[in-house]
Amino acid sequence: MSQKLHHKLLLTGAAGGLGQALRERLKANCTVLRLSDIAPRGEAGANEEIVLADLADAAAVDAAVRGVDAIVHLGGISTEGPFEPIMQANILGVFNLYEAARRHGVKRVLFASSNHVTGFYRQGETINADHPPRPDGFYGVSKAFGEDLSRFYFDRYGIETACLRIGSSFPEPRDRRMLATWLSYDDLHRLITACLMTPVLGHSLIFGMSDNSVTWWDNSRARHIGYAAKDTSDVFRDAVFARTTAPNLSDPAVQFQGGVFVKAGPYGD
């Protein structure tokens, strides 16, 4: 169930796949809702309103920041890739949104970090938000940073923040590995409404993942905020079985829970 517990939301990243997943979901969960994206993405509908914004530009993402209760910062390069965009996207613009947070008074932020801040633990291990960062590449280097980031701005000004690791979310697992990884979008709505409507959320590592009976995360250290997920791979898994091969143990795509984040690169050699 959700509640309109906050006036006007900003949702980053609003043209990417989960952006679009959610424009609508949100839309339960505030009166109006700010998507902000770098590029353009046609006419704001009903209680909407749209902002251009390059995440490495401060004074941009100051004027999306203007005015709004809460972030859902979804905003910045999602995949593993060379270090200079990453860097101008997801470090240097992680940095300017909780610089406009700050400026603007907004406390309360929900990060859209990944599990690729530890892939490199292997798929035989179950961890926690206690477990240290294992980055699989300068994706999850930028997200590990922006956690951090977060601690310190939640430390210093009382910027509360959960810092979502999200899995696989997509409409469905595509392969074996997702069969532990992924999250629903109505899961992942779920646990966006309980980030924002628990009293305290502090400062939070959560996993984001749907409700699978094979899962390499404990996430009960997320209990306070309520979430409880409805959804699991586990109705997917005999078409998803009946259509991939039996993984080969030597490869570190399946030794590791990043999967192939941890072959990536190098990049210009």
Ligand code: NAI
The other form holds:
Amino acid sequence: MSQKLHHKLLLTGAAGGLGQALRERLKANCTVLRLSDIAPRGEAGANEEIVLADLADAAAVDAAVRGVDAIVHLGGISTEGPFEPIMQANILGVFNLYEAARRHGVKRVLFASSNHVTGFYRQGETINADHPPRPDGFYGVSKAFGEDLSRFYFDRYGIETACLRIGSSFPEPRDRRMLATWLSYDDLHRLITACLMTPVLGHSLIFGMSDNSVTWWDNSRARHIGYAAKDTSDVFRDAVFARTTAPNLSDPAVQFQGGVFVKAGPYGD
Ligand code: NAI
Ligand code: 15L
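The structure above corresponds to the form predicted on its own; please provide the structure of the form predicted together with the ligand.
Time for the whole complex; same chain goes first.
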């Protein structure tokens, strides 16, 4: 079955870690891939376009969105930090993106949300999409805003969105926490493909994780997306245990799902 349901896809945050991992993989999903980021990072290849845009710049975002059929929105600040830059890139930025999508009739967006929307749930509990947000910092709050904003644009304008609450998407799990949160790059691409291909996406929340034996997240509310992970953190478990020490259970980074993000921030304790 062809995966090219869309002619032109916009990938924001194309110069980042996940953007680079997805650049080749997303060629399977479209005939033209438009890459966007804030600053130049190389030339366009075959079947690629580059449109630079600061997400905080409404006119630039409008130009990046014009003429595409669907958007994979990865761009923005990806860790905890001072509020002002997060507000510009993630809060104003996601508003600019949805306004441009509305103006240009783009009907499907995949929004890179984050597990830090629910980072203040405990590692000893399992949550699903019905659990209210408990963000673990300004970054998590900005992603919760994006989730709410996208729900509004679905209810009001019919723009379908998958909010992908990505766990930890890296080549391999870096610590014991990531045995639960890990999402391989191939599974991330499978998740994006499923979100692009499913006939009815609606407004959906799905936790982005591989098929890890240890998990804190229940995706049973998202079966309509049709995502099936093929990778697992289990194959890294022995190596991770060998190079890390036993968790200190009084450490908030061990108590809560958000890990060190629950203690991070520019203003101290
Ligand atoms: P990254 O930090 O490597 O990439 C983010 C990209 O956004 C960068 O290329 C950066 O230049 C761009 N960007 C930042 N501010 C911008 C602005 N004002 N205008 C335009 N572009 C801007 O992050 P990564 O790891 O690639 O993550 C991609 C997305 O997925 C982010 O939205 C992140 O919050 C989300 N995510 C990633 C996770 C992971 O494990 N890698 C986990 C959860 C969420
Ligand atoms: C995120 O949201 C970050 O973008 C990523 O860099 C990781 O820190 C990840 O969460 C995580 O929770 O491991």
